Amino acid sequence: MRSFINVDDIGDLNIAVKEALELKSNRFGYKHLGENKTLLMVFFNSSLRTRLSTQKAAMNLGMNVIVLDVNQGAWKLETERGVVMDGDKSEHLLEAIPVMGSYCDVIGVRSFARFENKADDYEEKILHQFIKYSGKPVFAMETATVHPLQAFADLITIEEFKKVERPKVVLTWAPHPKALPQAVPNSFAQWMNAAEYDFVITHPEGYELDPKFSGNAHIEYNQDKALAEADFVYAKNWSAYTDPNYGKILSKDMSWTVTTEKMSLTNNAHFMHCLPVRRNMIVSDDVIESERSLVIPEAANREISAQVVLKRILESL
């Protein structure tokens, strides 16, 4: 595997989940793969779970790890060609990327949507420059449009806790004070569709995702109706995707907050969220603290999803 961006890159999901659970029971069984290999993690945006889990996964595999926070301790990077660099950016990404590649064997990139230009965001310009110019395998640690490490961890978690072969999984929009990217819901939808669960997306009108990600999911604008008989409820905010409102907040309707009352409509569902979460906006205290909440096991599985991806990349070197 030379890159990891979308669900297609992981191949057969049953095999991937089986491999994940095997690694979870024997995290240090493949340390020889990473011996004398270096992972470079490049962060254009903040991180807690992604940074810690991916670094731990690499260490489990015996790798050396370099973490570069582009916004702290590095030159400010220009990302556009043709720009006269007479401002505060001292280095161009087109020189920086091959230099980075010369110091490592694998590169992880985290670069969020900027909401300045929808085409630029959805073309994944920064990520694809790393793929093109680094000369090394590259994987996404959340980009403008996708977060596959999170979605893979979500899938592993559902497979561990499901009671029926094809559970009903509901992705519900919830209010948030800031405009957030569509990366997490995009990937979650993509992976749930690939898993062929009974998958429903619910949100206010105007929050439709890119159809290439929402795929065959049933779209329901009535949250209560969507939650009925759900086995897993995944709450997440995202800003508008459709033009002319791309990147905008269209609603802060608090009736969409996931509460105990909302969860009572489900089939005693598990609650999920990628974290960090705005309590009592996205979800009430009692729901996220309940015994049906999976946010901590879900976050712990981020180590496992990253380790499967890194293992496969190392095996391809």
Given for the second form:
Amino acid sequence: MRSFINVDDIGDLNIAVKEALELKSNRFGYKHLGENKTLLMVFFNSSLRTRLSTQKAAMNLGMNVIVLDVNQGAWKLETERGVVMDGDKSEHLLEAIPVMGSYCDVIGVRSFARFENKADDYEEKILHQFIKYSGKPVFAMETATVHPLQAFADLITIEEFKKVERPKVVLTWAPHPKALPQAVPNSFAQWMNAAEYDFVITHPEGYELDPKFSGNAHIEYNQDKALAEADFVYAKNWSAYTDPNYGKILSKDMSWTVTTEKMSLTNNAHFMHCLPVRRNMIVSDDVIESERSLVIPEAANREISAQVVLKRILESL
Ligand code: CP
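Condition change, the form predicted on its own to the form predicted together with phosphoric acid mono(formamide)ester (CP):
Let's see the whole complex now, leading with the same chain.
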């Protein structure tokens, strides 16, 4: 595997989940693969889970790990070509990337949507510069439009907890005080469609995702209707994707918060969220603390999804 960005990169999902569950019960069985290999994790944005789980996964595989927080201690990076660099940015990404590539064998990149230019975000300009100029396999640790390590962990979690072959999975928008990217819902939708679950997306009008990701999912604007008979409820906020409102907040309607009353409409559904989560905006205290909440096992599975991806990359070196 040379890159991990979209669901297609992982191949057959049944095989990938089987491999994940095997690795989960034998985390240190492939330690030889990472011997004398170095993972560089480059963060343009904050992280708790991605940083810790990916580092742990790499250590399980015997790798060395370097973490670079671009905004803390590195030179401020220019990303646009043609700019006269007479401002506060001292180094260009086009030199920085091959330099980074010279110190490692695999690169993980976290670079969120900037909401300055929709085309730049959706063309994944920064990620593709890493792929083009680093000379090393590159995987997404949440980029402008996707968060595949999260979606893979979500899939593993659903497979572990589902009681029927084809569960009803509902992705629901929920309110948030800040404009958030579409990366998590995009990848979640892409992976749920690929898993061929009974998949429904519910959100207020104006929050439609890029059809490239929402695919054939059933879109239901009435959240109560969408939640009926759900086996899994995945809450997430995102900002508008469609023009002319790209990156904007269109609603902070608190009636979309996932509460015990909302969960009572479901088939005793499990609650899911990628974390970090704003309590009593996205989800009420009692729902996230309930025995049906999967937020902690879901986060724990981030180590496993990262380990499958790194293992496959190491096997291809
Ligand atoms: N879910 C997730 O990616 O968490 P972090 O932003 O803390 O890495």
